[in-house]
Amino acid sequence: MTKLLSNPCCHPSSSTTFSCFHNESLCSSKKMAALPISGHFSKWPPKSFTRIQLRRSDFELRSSNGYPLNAVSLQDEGSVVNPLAEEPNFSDSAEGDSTLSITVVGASGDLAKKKIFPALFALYYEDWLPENFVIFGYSRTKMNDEELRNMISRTLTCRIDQRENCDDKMTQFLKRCFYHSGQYNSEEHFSELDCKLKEKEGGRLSNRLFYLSIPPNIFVDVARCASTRASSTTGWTRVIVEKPFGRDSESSSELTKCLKQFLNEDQIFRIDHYLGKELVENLSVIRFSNLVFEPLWSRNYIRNVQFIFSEDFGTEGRGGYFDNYGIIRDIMQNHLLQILALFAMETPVSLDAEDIRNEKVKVLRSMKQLLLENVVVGQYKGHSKGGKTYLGYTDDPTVPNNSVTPTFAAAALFINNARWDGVPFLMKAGKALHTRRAEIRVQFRHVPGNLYKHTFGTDLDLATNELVLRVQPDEAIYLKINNKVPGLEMRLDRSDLNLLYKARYTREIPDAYERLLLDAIAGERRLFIRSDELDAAWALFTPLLKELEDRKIAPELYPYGSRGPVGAHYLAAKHNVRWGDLTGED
């Protein structure tokens, strides 16, 4: 069964435009086989491989939430349905051996070396990968298998609770790693990769996962080459795509349109690694499995919610890349907005991926237009502290001297529905600030007629209960409450009911990439972004970004290592909010 492509997408001319062209060799009267998104599965026998259970009595897929997956997930309206994307055929061949082939495209890049290969090794070390698997690195860099192994071995680490000799496990893992050098737009080179994959797969039923750790302007090239020359013909083929997913609504929509020339929506896994963070995963558990919280989760008891992201370093040599995007595109439009949608969504019908993503999309579509008057932008400047001089953003030689790209942004957003009407959702993200942190802060309303308000003086903010989920560093959940200080006098104190993860749990917390890679292998899409979700997110931020850039709004300068621009405090005060991370209590 085949899929006719009359206008496959070409190599984009820039990172912001994804145009299409008519290629006679691919299009004129020829048909291109689409990737099968469902295929046969077999038993994977590693010792502790319980996260994915492969039979439907026996043959039921489970993922990070422990919930059974649907065989076919929701298709976007208007998308072309792949005729091969049907219920898996659990025939006799499904009971035979299968193999998993993972290709890291852009294998010589920093992301691959620092995150992807270490995450794959961690999954192997913990026995989460199937018995038969192979990993290929693919990039333009000339190297051989041994050079790839030497490169990635420098970033591999073992778990704290070592059960086996680390060196032996590392050696065994590296023996599964191979390399192929090629151009990203060369179908010939991907055909060579396909031959190597088949050789390693040894005739077994093959499932293939491609991780695109590359700039977005070559996503479509790789999708085209992989789909036509290196996709599995017997099992599934999936593609993980790293952000940024365009720069605005138009470029994002064009990128999605071009990718769907070669892939179905069910094959595209748009990764946002923040959704794989342990505390973000725990957000829904805290809300939906604790009676003490769910009844409070509305405008009746919550007066504001804050999503805070700060880094204590600047662009650190990434100025050229960062200047094309800025902090709003880099952090707010994806990481923080995704967490907001998870926080504010209604109770889903089930834990199925599509039910959860449907509720997230409803939240995004219910949000009021983001106005410039509810946004503050800043840019860090050079500063001397403790005898050390820190360069400003425009001091970076890769950044234009007159750049107005924000390295800091704060915004007040509102959701126009019955649950959240009038509640300000404040976002704040910045580089070169006084500390490194990412957290969600829920500030509750004051107690009506509080009998003890005189004890707090005139500052009722001190009497506010606050729930804090610290995503990083030092993962923790704590609830600020008011209590009496022991003694004969009536003196109140604000204390924390604290769950500090490193004190409560002895096991090392898995990296977000480990969870997301495992979910992609399992076909669990709950933590990946659907195309309509992406459209709704860009629809919210694109008008603001266009206005900032068209009017060349100058960012407020703030010293490197400070708490950010003063304007962020005025923005919070305008909505009767005090930033929770600036009280000095944490």
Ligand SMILES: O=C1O[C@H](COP(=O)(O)O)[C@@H](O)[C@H](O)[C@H]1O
Second form
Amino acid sequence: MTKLLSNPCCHPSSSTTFSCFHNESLCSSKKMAALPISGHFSKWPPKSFTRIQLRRSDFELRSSNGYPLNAVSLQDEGSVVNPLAEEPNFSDSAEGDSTLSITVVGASGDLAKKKIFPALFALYYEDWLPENFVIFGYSRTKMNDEELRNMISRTLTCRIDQRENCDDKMTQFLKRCFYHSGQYNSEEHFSELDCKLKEKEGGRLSNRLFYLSIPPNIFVDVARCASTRASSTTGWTRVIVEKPFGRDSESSSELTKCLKQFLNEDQIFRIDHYLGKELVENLSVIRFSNLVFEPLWSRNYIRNVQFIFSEDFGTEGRGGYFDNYGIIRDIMQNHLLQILALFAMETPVSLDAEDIRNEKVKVLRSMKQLLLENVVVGQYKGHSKGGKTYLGYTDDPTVPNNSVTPTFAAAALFINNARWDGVPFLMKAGKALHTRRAEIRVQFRHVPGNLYKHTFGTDLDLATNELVLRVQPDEAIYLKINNKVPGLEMRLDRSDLNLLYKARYTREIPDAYERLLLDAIAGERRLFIRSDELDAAWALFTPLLKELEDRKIAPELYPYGSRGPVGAHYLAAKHNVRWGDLTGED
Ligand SMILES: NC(=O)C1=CN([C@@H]2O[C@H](COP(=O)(O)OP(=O)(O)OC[C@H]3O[C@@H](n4cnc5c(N)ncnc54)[C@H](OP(=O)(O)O)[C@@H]3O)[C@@H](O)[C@H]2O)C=CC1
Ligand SMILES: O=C1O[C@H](COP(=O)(O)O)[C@@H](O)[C@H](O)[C@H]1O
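Moving from the form predicted alone to the form predicted together with the named molecule:
Full complex below, order starting with the chain above.
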């Protein structure tokens, strides 16, 4: 072990590729088991865990001990077998005996300020965090505790910031926040962090969560330093990893291999924040708990499914990152594909994480190869409107002038299985479009022998039933149906049966990061990506990405603020589909 510590066996070789130069004997399960990756039984969870259980109790099937199953995937052959990583037995837990330490690595960064600290505060405000917890910020920027606290309070962007007693609660919350400045590859600096954590934990049993909110080229360094020098020796240690998880199959499996030298698969929480969005959570509920939907969920009744993501702003400020990834890697390969897998999966055996992820991975592995002829790429160009000038993608100084990186893509995908044979699953994702929205649209088949056909004229599509799950903004689920206009004549109309969340519920919708942080704390892996899911997702997109890049396919230019390239409409038409988001009132 000493040898391993003084001889880091993994390091990133470039900003996008991860290399493991590992010594087989050092990386054997036996050796790894000796590493303090994760401690054994913890006395966590605290009181608030009961609330988590209560909150979910109506919907969750449980393992024999009454807690969510946390089995490591059988598909994860590369995973280190670490007896210390067993999940704690919570049955005799006493909140006063344990602590939760959350370390936000990359605390000075955009995501930490914009999402992670605000989500942690929202959880604290609503009493979801355990009684004993501390939060540490870790990054290279020199700051003291007070400066971190100022930064957190200045950048509070969460839904709580206008709430009652927010200032008092914030004061209490900030008292639990501390900072440690260090290098990401320094075991010494992580040892210092460990000392500070221990001091705050005050000898109690400790559970530790590390959130890697940093660029991907330093994931492995941090995993190594955190696992070898700052793991809990008494409770669990978990690591949330932000995307991107590589940029193709090869770099992704290299990253997984490197991470697994220091962490077990069940310690790695690969976050896809779209899975934490309220409407995405509701997708399975809608399908599996309504008789009116599940029987229709197949090629027999569904004509096509559309996953649409659009943003009304460009890559401003993130051009450097974006140009290396592009919209297919940034949105499609992860967020949209994850939603597709959830949408199309067979009924899982239970709501347990492994049962759900088993079904999702089957969908991903059943997908037909994605061909270039079924893809359209675009890039936004500068545009002036109403006296305002919007810069094009390549006008960003961090983007090369001749970049062919797509900021828009549309694709037609197919699932080769009995349920979905022949059904086009269309995806469309773009930056700098006319609106900000994310939605799932399900277009049903025409009614056979429709008695009212004559009232629709020649365009039967006007009568298509469509189910829309609007993920954002203005979360809603609505179903387009045909009905009679009141009156003595026979005139048909298309109306929406509309569940608009803000009209139905007064409760605020939590941010996706709140749900996901809480799940990681509770050891609930359902909404995190398992390594075999990730492999299957990359296997689908890697050949296409390689072809686009090798052939330097020029993207179709579209003006900033437009509806994107017209090629997307031709692609849909080729598969007999009309995008559902074409009109203003859709
Ligand atoms: N921002 C967003 O909206 C989203 C981000 N993500 C992902 O989350 C992670 C964090 O994102 P974000 O906060 O935007 O990232 P940042 O670029 O802001 O980086 C976070 C911190 O990491 C340190 N850092 C930055 N570049 C380097 C480098 N080259 N080498 C070493 N340290 C570096 C900096 O801290 P310091 O210099 O103080 O050490 C910085 O404050 C990334 O993986 C990103 O892809 C995912 C979804 C959305
Ligand atoms: O992961 C990412 O997501 C954001 C969009 O997230 P949202 O929750 O605001 O819809 C996107 O802007 C970013 O490019 C991407 O990396």
